[in-house]
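First, one chain by itself: the form predicted alone, in structure tokens.
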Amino acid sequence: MANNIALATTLVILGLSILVAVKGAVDYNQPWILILNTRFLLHTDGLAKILILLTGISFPAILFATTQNQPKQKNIFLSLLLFTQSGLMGVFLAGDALLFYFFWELALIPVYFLSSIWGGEKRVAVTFKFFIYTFLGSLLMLVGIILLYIHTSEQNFLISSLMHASLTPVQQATAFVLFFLAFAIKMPLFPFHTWQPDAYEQSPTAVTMVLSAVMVKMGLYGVIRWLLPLFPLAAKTNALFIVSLSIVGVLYASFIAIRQDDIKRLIAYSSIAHIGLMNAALFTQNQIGLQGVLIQLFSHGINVLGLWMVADIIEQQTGIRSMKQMGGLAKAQPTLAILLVGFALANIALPLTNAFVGEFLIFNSLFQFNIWAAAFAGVSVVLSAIYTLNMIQKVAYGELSTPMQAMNTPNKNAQIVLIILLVIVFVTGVFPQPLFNLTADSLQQIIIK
């Protein structure tokens, strides 16, 4: 019963998300905490729509795909997942900084309980590390919000008011650092990334999918929605440093991914590399780069969701994550192997897949920003191909290993979800214009020239 209610709820949310994306904007603006002059302001533009659509697709897909391996106390587990979805939707809709902070915490708190109660053997230590990182990041952001609030003439938390806060260059630089650290931890950006691989490895499968496909996008969303518009001077001043830091993180994560034998940790480090590349493009403050990131936010979420689902099916049926012990998936389960190869090729931005369009625009913006930054970032394309093709070879091909011989056909729900996700990969890769149309109205509003 609990599973049916949760699935029905997420499907309704998916329907509403599609309706909002197709039909137009949603605006809800009511007083919230009167003594602080805050408002419960929810607003959709292209940026919000693309992430609402991703969130709307991800949760029913995750619930359908993991129906047969959900943990005990399912009603509590699913309730916390739905709270997480509510928080994520609120983060992407909020137009008031205090409301944004409220939903930011609402999205994180359920994940803490989900991981600490239903996680792996090392869940306590890993979840504590995750909590410390995210708590410190949230606290820094709250201090930055208060700093902006006290320097606004209207004394409110609306983004339109905060954009006109009377800050000295030093105050703007301080507030910029406070917000940036919060968002960098959430992405996570090198060197604040160390919580992520362990958290992905130890969290329940459904939670790992939420973290990787949607929740890390909160950091990038924060940069686009709040950091760049609120602190244009500080963003331009620190652009070269942050782009360089991001590219270092991309290369670092890519080299670490090449060394991985655990398929889950490989996917985790691959995700760090992709997020770092998107963040680098954002700080070029180029409309082409921003458009690429908006497309890539959606594409990366779909691709990594598919990869996690295939990895989870293999682990659930064989009990292994070591790629050395895999091999011959194409012989044991050819359909699953085809799905793995499809998502893996999208992960390296092969032409005709969804990631190609966004990544092409991202590299275009990096070339316009700094030729050396683009050159070093371009190395990551080769590295991504190395670790991804290596994964395909070890998992899908070669001799049929003993563990893989025991694999059965995945349940129909998981197969249907994976096929739908792969269709999205190729449809949006061949015909990306609807995504461009969806996000077009955000370009002029965000980039400050």
The other form holds:
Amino acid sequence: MANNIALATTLVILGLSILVAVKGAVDYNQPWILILNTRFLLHTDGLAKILILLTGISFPAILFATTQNQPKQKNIFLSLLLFTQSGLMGVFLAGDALLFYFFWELALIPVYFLSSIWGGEKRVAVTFKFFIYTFLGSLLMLVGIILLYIHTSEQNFLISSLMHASLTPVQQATAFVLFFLAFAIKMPLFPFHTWQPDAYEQSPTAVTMVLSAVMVKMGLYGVIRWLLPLFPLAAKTNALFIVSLSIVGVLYASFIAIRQDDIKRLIAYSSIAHIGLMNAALFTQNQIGLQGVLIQLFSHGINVLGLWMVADIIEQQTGIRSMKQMGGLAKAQPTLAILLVGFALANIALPLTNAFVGEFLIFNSLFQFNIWAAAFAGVSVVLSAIYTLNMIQKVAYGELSTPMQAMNTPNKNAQIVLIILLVIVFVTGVFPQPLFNLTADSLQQIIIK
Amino acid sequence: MNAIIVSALLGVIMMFSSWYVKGERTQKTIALIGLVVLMVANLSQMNGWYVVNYDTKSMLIFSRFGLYANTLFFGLTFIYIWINGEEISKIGNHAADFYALFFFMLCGVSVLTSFDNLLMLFIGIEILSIPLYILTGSDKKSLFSNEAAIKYFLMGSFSTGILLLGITFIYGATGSFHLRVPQTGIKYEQFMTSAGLILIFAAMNFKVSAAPFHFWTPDVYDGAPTVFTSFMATIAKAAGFIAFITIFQTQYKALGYSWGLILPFVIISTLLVGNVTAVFQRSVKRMLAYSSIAQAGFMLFALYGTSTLANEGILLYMVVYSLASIGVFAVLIKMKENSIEAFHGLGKTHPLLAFLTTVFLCSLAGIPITGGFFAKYYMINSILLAGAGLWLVIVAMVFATISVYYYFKVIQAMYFVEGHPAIMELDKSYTYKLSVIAILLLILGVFPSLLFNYLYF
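With the form predicted alone already on screen, would you show the form predicted in complex with the partner chain?
First the chain shown before, then all remaining chains and molecules of the complex.
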């Protein structure tokens, strides 16, 4: 019962998201806290639309695919998940900085409880680390927001006023760092990433999917929506440093992914690599790069969702995560193996898959920015092929291992969801124009004066 | 003026009430009615109606801010007694005596919110402090309580001595007890004024338990009966802050550059001592004592500058902090022991109570949608507006993150650890009373401006 209600809710939200994406801008603008001059302003543009669409698709997919193996106290679990969704939607819609901060925290707190109560063995410590880490980041961002706010001439939190805040160069640099730390922790960017693999491993699967498919996009979203427009100068001066940092992170995460035996950790590190690449492209401040990231935000969400689902099905049925013990999935469950290969190919960004479109544009922008950046980032593609194909080889092919023999056909729901996701992967890979159209208006607004 | 007179009268009435009213419940009801009367008296002064129209010129000055702060203190005391009444009557033999002490303390609070003369400041602080010494030692049979009381009394008297010394210095320099905006006069005079102000500053830091004058706090809060710790850490401390701010928002200029060194030093050391020590506590009561030091560090932000934002902020901060602390202490009172292990598994056995405790702790930690968030927000905003160093705010935020660590330890113990909570039998009504606090905190977390509307209109 609880399941059906939650699923129906998310489906309604999906419908609304699609409506917003197709119909165009929605605006809701009411005064919120008069004394502070904040407004409850929800606003959609291309950037918001594509992330709303991703959030809208992810939640019903996750709920539908994991109906069978949901934990006890299901109703609380589901309600916290829905709270997370509302927080995420708020983050993507908010046009007022304080409101944005509000939702930013709101999305985090239910996740803290979800992972701490229903997660794996080391859940409490791991989730706490994640929570403290991101909380520190967001408090610093709050300081940054207030610093901008008190220097605006209109004394409000609207993005257009914050943009024209009169800051000294030192203040702008400080505020930039404060914002950037919050987003870098959330993404997570290389030296701030240590919470992520543990958190992904220990969280309950549904939450891991939410985290990796949607929540990490909050960091990138923050960069596009707030950081680049608010601090164009600081972003430009620090661009080389941040791009280098991102690419170091990409290579670092890729090398670690190659050495992983645990399939979940492999996906986690691969996700760090992909996010780092997107961040590098953003700081090139190049229109093509931004377009690529906008597409890739959506594509990466879909791909990683698919990978997690397959990994979860295997773990649910056999109880193993070590890839050494897997093998022969193609013999045991050919359908599942095909799906896995499909998502894996998208993870490498092979042509015809959705990720190709985005990554092509991303590399294009990096190439224009700095040839060395493009060269090193290019290595990461090879590395990503290595670890992904290695995973396929170990999981899908080879001798049929004993635990894999015991696998049954995954339940219908999960199969349906996976097939839908794979269809999205290829359709948007072959025909990405609708996504381009969706995000076209953002490009003009955000970049690059 | 109304509040001072009425609260003193009510104190006397309460003291004698145990002669003719026997039931402890009735005494509690009388106290609550008394508080309502007090609030009405105070509000009527805000609207220009006086019990006795007495000329208090150059002794007391009644600003709208001070009167409104009074009202809030009375409201908080009302909630405090409404929730903790039964617990108060368990300590000692005559509950009415304690209620009388509360009214006397509120008299001291009313003086502290309206003094215009350093002698009145001294009197207000003494009226507030002496009942606190008594309350600390009220559990006569407990050695800890006695030890705490004697410690508090000795150190408190010592700090009052320092306060008096400071006042004397200022009198020596200016020839009056008045708080005036300092003028740049003779050098020698300036020196005396600054010396006096620094002594007052130290004494006030002692009263609000800011580091490095905080050493009494953990022992006293730990030794005193938990109900009274709850009052000391919240309403008494907040009243001290109002006085503190009233002095230094006008006087800090006399200290010149040294103010810019002293205040950050005190703020940072308070945050450091409070937060870092709280992390290592196993006893929740001691943890809350240190956390109250840490929260004082945030309230000290209001000493920077005279913006309206700082004034609004300190009101919001003290209300929100007091509500949340009263809530947490009220839960702690019902625990059989103070250790964190007592909370294990509370989320399973008492879901509503655990949820309420979570709201209180989140508010103390400053998580959005609870009032604590906007309290911290106002403080940061006012300090940045006053042009204080950005580094100070950033350091404070790092400490705020540390505070999340120890507050959430309790939440973890309640929800994520299996076990049987060591909790006494609970009335349903007790939990419902606590949920009123939680609802107030949530309302203030979304509409903080509700609190200020009455400040202006």
